[in-house]
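This document starts with one chain, in the form predicted on its own, laid out as structure tokens.
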Amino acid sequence: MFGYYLDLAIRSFKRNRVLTALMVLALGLGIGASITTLTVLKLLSGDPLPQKSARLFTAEIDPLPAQGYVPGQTKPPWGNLMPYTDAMNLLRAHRAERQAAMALTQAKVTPARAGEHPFFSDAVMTTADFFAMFDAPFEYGSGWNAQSDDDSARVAVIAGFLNDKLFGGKNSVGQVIRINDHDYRVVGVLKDWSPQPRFYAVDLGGRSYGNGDAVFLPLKSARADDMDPQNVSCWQTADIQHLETAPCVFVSVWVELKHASDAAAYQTFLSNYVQQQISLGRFQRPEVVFPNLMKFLALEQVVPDDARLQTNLAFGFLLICIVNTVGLLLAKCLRRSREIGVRRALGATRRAIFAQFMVESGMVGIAGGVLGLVFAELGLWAIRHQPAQYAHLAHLDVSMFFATFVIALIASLIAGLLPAWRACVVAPAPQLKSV
């Protein structure tokens, strides 16, 4: 019977070509620009790190001074930057089962080659859990232990498209690199590894999207090596010569714990940790914030509210385009009344009639859906070409394919509805007396 129903959609296709043209354009219009702006905010919302996100915390502490401060405020105001002395205790402490403290820095690095040019690169500070905690894959070697990081050892990690640059793809372990003026021996090359949302760089002062880093130092090395931090903020006048003990913050702190369970008593840790430093004069304010990876990304209002707004919009764009369906589906449905009439009349039965329409509305959602993804990917292509920090990564996943045919044929099935119940409610008696 679904084939006889198809036989039948595509006989009334080719009678009402132009109907049918009109009910397609308009469907594919509303799911390419619905599916384009979708494909964005997937791009910008989604989980870095799924596999670990509900375990991975970072720890937001608040050391400004009483001035100013309403009790119960629950966000500290710098995010999850915190002073030099408290993230090195936190790291002591050894609460959690990994746990790493980081800067971002840019590091001018200098080509053993000759006659090539120092340049600026990317560069995080960080401590040794770092590479383990965010599941960063390691082409060549490995990171470097927490004894390098005791030591203040000159050692890195280099991505992979600095190690194509710089040693031609090769196994660089072992290498020598010219960092700021200091050499640094190469431990370990990473595949390509660059979480969207980067999100340890969020309040750092680095980019929330695009490329990944290139350099990884240890924190105590590259400080020693007078490398400074892109984000410091100051509640008092302070030497920023010496960050580590000024009244500054400009270094975060991410912990994975065991079990997503665990965050209860970390959070009870933190907080008795900071009651300890209001106890020694150091802090005034108690209020502690333990975010896991995802609530942080949406406390720091990573995604732009333009991403949702335009999401927004393009799919009330997609509701007038199923409204016009729904009228040029009427309008099909009238002028075959008496199509209808006789078919009632030869024992097609409601429901029959109501099936039938609904086929040709499927058929209808799916043809929107072809001409859809052709107005996706030329919006994506668009998109592409803005100069914003995301717009590279900007491409149709097979998730985001398949999307557009399951809401092309759920918008085509509501748009036929109407139709379709107008449609098996015909009467034949009067169709008939008019053929």
The other form holds:
Amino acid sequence: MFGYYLDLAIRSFKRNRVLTALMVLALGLGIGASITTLTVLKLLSGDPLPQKSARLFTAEIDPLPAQGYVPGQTKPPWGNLMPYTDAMNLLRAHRAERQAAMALTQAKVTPARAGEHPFFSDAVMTTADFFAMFDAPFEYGSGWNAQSDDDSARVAVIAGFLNDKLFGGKNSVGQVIRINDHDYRVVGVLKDWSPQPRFYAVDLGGRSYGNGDAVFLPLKSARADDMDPQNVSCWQTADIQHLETAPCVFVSVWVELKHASDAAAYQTFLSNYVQQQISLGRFQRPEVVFPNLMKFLALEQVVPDDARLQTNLAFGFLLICIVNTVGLLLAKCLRRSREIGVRRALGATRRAIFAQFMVESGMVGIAGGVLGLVFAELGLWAIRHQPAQYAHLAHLDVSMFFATFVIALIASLIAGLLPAWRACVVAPAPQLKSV
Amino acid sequence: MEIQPILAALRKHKIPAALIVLEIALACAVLCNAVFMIGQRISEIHLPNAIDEQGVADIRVMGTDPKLATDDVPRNLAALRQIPGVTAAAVINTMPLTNNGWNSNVATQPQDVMEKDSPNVATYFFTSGGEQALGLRLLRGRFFTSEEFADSKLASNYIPTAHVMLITQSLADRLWPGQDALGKQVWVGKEIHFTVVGIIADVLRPNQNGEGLAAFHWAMFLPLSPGPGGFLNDYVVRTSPQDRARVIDAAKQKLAALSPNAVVRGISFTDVRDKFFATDRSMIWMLVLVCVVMLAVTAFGIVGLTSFWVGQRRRQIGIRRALGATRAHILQYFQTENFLLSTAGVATGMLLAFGINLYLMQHYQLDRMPWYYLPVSAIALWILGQLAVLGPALRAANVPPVVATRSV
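So the form predicted on its own is up there; where is the form predicted together with the partner chain?
First the chain shown before, then all remaining chains and molecules of the complex.
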């Protein structure tokens, strides 16, 4: 029967070419817009470290003075930024499997070859556990150890693309690179590594999407060489040439727990730590937040409003296209009342008529999906030429490819319900009479 | 035109009529909000900024030894001023719309600085001649004197030791609504305060700082003399728009030659502004595109449905024509019918538009939509409906009266 319905559908399309083309075009446009925006939204709200994001947490504490504090309501205002002292205390306490403190900076890199100009690169000042904790893959060498942190050793890990630029992609472990007019010894070279979104940079003043960082240096050594954190906030006027002791926040701490269920224990430890600082007179506010990676991204609303707005808009548009398709399908099938009457008179059941029209709208859906795919590719191509940081990452993946057809089919079947129902309740007798 | 028979006919075609109403309602709701968002973005892009945007360029020198800045800065400035076409040059901590913000909470009383609602203000400091280099416009009071520049060094808290400041009109209105801000004190910390000596036309801050458009013009300016410190990187150079490209090239070359270890970049302010608003601009285009395509789809939907029921009613039309109705009557009939449907759609659409706006206000910090968006998009949809129905209606009007006799 299905084959027969298909044949009927194709005949009907041929009879009303313009109407059919309009339906397919409308559906295609709606689906193209939805898939384009969904792809972007999915790219932006993805899990940057799916294999362990449930075990990665960040600590948020509130160093602000008591003024303006409302117990139970005032959340840490600066996200996961905290003073250096507290970051070091948390690291030393060693209550998690792994823990690292980090801040972003700009590193001036001077190529060793004569005649080449120095340039600035995105850099991370951090501590030894960073690489293992975030599963950063190494091409050559490895990260540095805790001893290097304590000794302020001038060691560096560089990204693959910087290694290509400076050393032509060769194993550069042991080589020296000149950063901010000081010599650092390369201990590791990363493979391409740029988690999207770049969660660890979110409150540090870094871009959330885009290329990864180029240079990784021990926090203590970089600070000793006057490298300034990208984002500094102070709660009173402070001597910010000595940031480590100033009343300012500029580092964040991430921890990796053995099991996600250890979170409660760590949060208790964090609360106790803050209570202890309150009794020492350093802090006034006891609230702490201890979100895991995905919760942190949600708290910080990393996905740009524009992307969510566009998705809402696209689905509003798809709805309009579906209503439009309902109207056109209805027009088409009511026009065929006589044909339906004949078929009913020849013994076709209502169910058969209903099936016939659902097959027809399903075909409109498939055609709309194919066209939608074309529009989506066009849309994504346009987005890749936009100025947004994430623009160049906008590509259709396999799941969105299938999603296109699923959405198209669902949309067209929903659109086909009403016309098919109207068609199958057509009474055969009056139609035959008027032939 | 009799409306009664049209309503009677529509009652017989409830579902197609309801679909047209629904289509117009949805289009109206989306159109209102999309046009409103477009309007908001456009006004954001065109926010006034009282500096000489066409003539100003920013030359950034990064990676020099901060300890040598006391000598480097005057030397670099002298070199820049020698470039033909340069009318003024100065050093500033950061430029508007560069996303490199220096912000402070300020208050009119020392104890209020830490209060939650104390305004967060962008802080600019520039060296002597900065007001000419930027092209600031003084509204009241005065600019800084040379003594005030000379006496102001950068303290370890990265705030100049000056005692005077300029503030923008918007900030003056925020701090002292309805009062004269001249001569008043602005507190930046419990111990640090400045006297307002001049009020200048609104200058944009380096970034929006998440406090909405009202706060986008809250800025204060402090005088500074060159001294040690690594952050005085931005050389503001003013020239005429036609000399600008040449001056930027010359400035980059000169400063790079003077500091071979540094990284020197140059950009015109118009480029800075374009870059800052680039995402807003692409959002505007995307919204415009959606509106156009959506209206087209709606129009096609109306054409499709109307031509369907024109086809269905050929006989009825033929009878009417045979009974003496003119072509104009038939045309009018379909146009009135579409007008009635559009009106119902627009009425529903307005309620929907209002609801969507409330949702957006809650979730996306959007403002309340002004009322006049509703009638404007209503008119747009009425026109669209009339245009869409024109084709099928003309075809209906061309139905010859003889159809009535032939097929009965």
